[in-house]
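The chain that follows stands alone, in the form predicted alone, written as structure tokens.
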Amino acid sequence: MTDIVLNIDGKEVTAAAGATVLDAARQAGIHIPTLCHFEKLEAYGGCRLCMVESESRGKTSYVVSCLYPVENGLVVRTRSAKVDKIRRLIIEELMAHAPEAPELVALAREYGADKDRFEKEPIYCILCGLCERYCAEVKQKNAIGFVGNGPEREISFVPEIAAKECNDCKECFPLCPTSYLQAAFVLVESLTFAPAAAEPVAAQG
């Protein structure tokens, strides 16, 4: 198969024809930020902090590195004033969300951003869905799903599933990039809850 040759802030890179342009940044040593992305999951593209800026047959665009497919010739810009304002305004989004989250914390100190900007709901929960993917795709348990719509949609275990599987895995927590408290709380409300036919009967006589 043959290799793509593309232009990384200024710098020749070669990458596996399909490898998208974050895994030919990453494969040069070439920092993009992320969120939802995990090598072991597909894409997901949820985040959008990998926003960069391309350049194509003399058209520029913006575009999210982790979908987009590396090509011949492609001018990679991973920072710029306009690529820096947008993920400014996405990591002051998220903090309404998340305003104490280390990861995020570190990048509104790297990118200036306000954490202030948006009046906080503090939920806790990004939506970066890597928690709901791990356990999909690379665990197959499906414990965890989406819940809501809107600004009300969050991350929520489900009980009947959680209350068998995930007391000894909690192998998504870690993943989580506004720490596992919140995962571990909503896994407790879930197992409180959980079906009363799941607790012991006691004898009668």
Second form
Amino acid sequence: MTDIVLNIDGKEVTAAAGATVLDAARQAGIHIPTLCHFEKLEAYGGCRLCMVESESRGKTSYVVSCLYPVENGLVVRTRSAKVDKIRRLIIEELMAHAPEAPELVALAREYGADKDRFEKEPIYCILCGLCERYCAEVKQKNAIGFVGNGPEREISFVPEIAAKECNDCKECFPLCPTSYLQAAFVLVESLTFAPAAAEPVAAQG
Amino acid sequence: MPKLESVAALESLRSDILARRDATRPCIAVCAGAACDGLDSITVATAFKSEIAKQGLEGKVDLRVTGCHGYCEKGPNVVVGPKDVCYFEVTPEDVPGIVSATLKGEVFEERVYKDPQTGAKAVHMDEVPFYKHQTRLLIGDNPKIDPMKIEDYIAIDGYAALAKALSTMTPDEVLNEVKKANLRGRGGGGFPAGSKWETTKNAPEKTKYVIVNGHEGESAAFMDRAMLTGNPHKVIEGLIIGAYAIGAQQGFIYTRHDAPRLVEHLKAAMAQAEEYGFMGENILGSGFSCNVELHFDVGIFVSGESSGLMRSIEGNAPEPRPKYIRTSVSGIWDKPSNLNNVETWANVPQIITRGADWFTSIGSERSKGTKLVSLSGNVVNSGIVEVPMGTPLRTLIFDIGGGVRDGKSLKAIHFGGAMGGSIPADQIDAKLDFDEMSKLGAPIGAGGLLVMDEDTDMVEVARYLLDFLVKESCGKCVPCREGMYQMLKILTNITEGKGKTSDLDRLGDLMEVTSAASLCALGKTASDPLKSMMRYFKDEYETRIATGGGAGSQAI
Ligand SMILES: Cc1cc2nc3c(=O)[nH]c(=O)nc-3n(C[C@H](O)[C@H](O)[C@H](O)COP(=O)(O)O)c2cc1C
Ligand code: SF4
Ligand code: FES
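Alongside the form predicted alone that was just displayed, please also present the structure of the form predicted in complex with the partner chain.
And the full complex, kicking off with our chain again.
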């Protein structure tokens, strides 16, 4: 496949066709912040922190670099007033839930985010989906899933699977950008309430 | 009924049906659309049935139970053909009177339309103010059809467009006609249907799909349901014509699981269309085949969004897909998939029958044809309305809608539900046009129009719409999930008299980032109502924050 040439932050960058802007930037040593991205997993596009400004055929738009495919002649700016504003607000929104998460604290410093801009409702999980996708895509166990829509969304272990699989694995814990205690807590909770392995599992309504 | 093997067989069936019917015989059409059904119009229909039996009138007077007539405000609706005498708010007690009057060629005066001010009566459909300013190309067939009977549809030239396309036009000719007609999508975006069809047609994959979006999640929008329930064959016919043009072998109809009558009618219509040979293998002996499957939504708004809908048809949760690649190229199971709204598909047969030149003679410069609008809120006549694109809002709200309820004055007009916007009363002469309404900040969306009177609290309107939408976000991406949640909290505080001066600044940032950074169109447009508020009603917000409450009255 022919290589693609694009411009990131004024630098000419070459990337394979089909690569994303994030891949291309990382290869060229240009940093773009991410929270829901992990090389071993399919790109997700949930946290939106990796947004960049892109210019193609005279049109400026804001795209998530973890998903946006490289194209010839594309001009990318990884920082701009608007990009920074988007990132700052996203960090502020997440800090309402996980004010002490080290990754967020560091990002807040870099982007001048005010951790107190929105009323605190600590739930620790920022729903990046890393654990859920790791379990599904890499381990293929589907022991974790999302339940609920909108702000009600939360991660949840499937007790019947978790009771069998999680104890010896726990590979998802270090992926958690906030604190894996939360994941562990949810796990313990699910196991406590899980039916004993020998008993038949009641059908879920 | 044996399958129709040719266009000639269809035409001969049509002649048979018409020969068996007497066009001069009175036909009583009782509306069983959602609103009339809710008013128990079925008891009215039953009363007509027994009255006809009692008087031994079978064969002299026909009875038909139909989909929505449109004038929902005045249901149960009854229309007596062939002269289309309209009766409103009909009760079972009125039935003997209507039947006797009909037999004598007279009118049952008690239930005809009376002008609320002058008392002047209007008897026929084309004299009733609600109807006479409309151009009912799509919804107008509803009173003429029992949706459970394919013969009723065939009797009014049903499937003639499909026959014409298959027997006299190439797929490219069909596509070009739709492109020339400049048919724009009725589901919200106004995207040209022809170019979307072309993209799917030209995509390299051989397997292609066509899909009807009948999810209709927009609040205060009921016209897709009225079309699909009242005239399912028109949508099926449009879909098969589209499949032929695009080269798709498989169609899907995706619709609401929670509308029993819709489901019943659609299932029956699909079975009949298959039995008669309008869908399935070798349609009308043309060699073209297209199967259609029915799928139901999972009761969440975002399942109406194109990529969410396609995930749902695949059997997954309807989470929008973050691909920078269009579903028309890579949709269901990564195959090219052309999705159009119910009303978009319903327009296709008439474009083929009457031609693109006829179609483009209706409407405004860049928005062609008619548009179905659900009229509701503080308006005298709520219902489903169909007018040419470009019709001034004044005609919709005052001439058709009868103006604002209870003699109050108009404050604002809201279009497009929770992803739309509100404009002030002084924009009443704006035209119902995709581009003009978008520029004003109240995009037509699917066509839900809410009339808001002088007592409406514009902070509460935005709060109410966000409260609806926040629960409908799938929660996948941060700016939508968190952004809406924070906006809702701020608006709630303002309505409770706890607003702060910094709130408008925070709202400004939240609106900007939510629309710029969200993954799908739900998040991208979630702050549109609030944006329109900041454009036209900002002073109301400032006053509310400054005076700390003084909560107004109702939302909508
Ligand atoms: C959150 C969301 C909900 C939607 N719901 C519907 C719907 O209920 N019906 C519909 O036709 N289009 C809906 N759409 C628009 C569809 O994504 C799509 O654009 C449309 O069905 C295409 O048909 P058209 O081009 O004929 O308008 C929705 C879009 C979004 C973002
Ligand atoms: S914008 Fe909202 S509905 Fe769309 S993917 Fe993001 S969270 Fe889900
Ligand atoms: S890393 Fe791209 S959206 Fe999270």
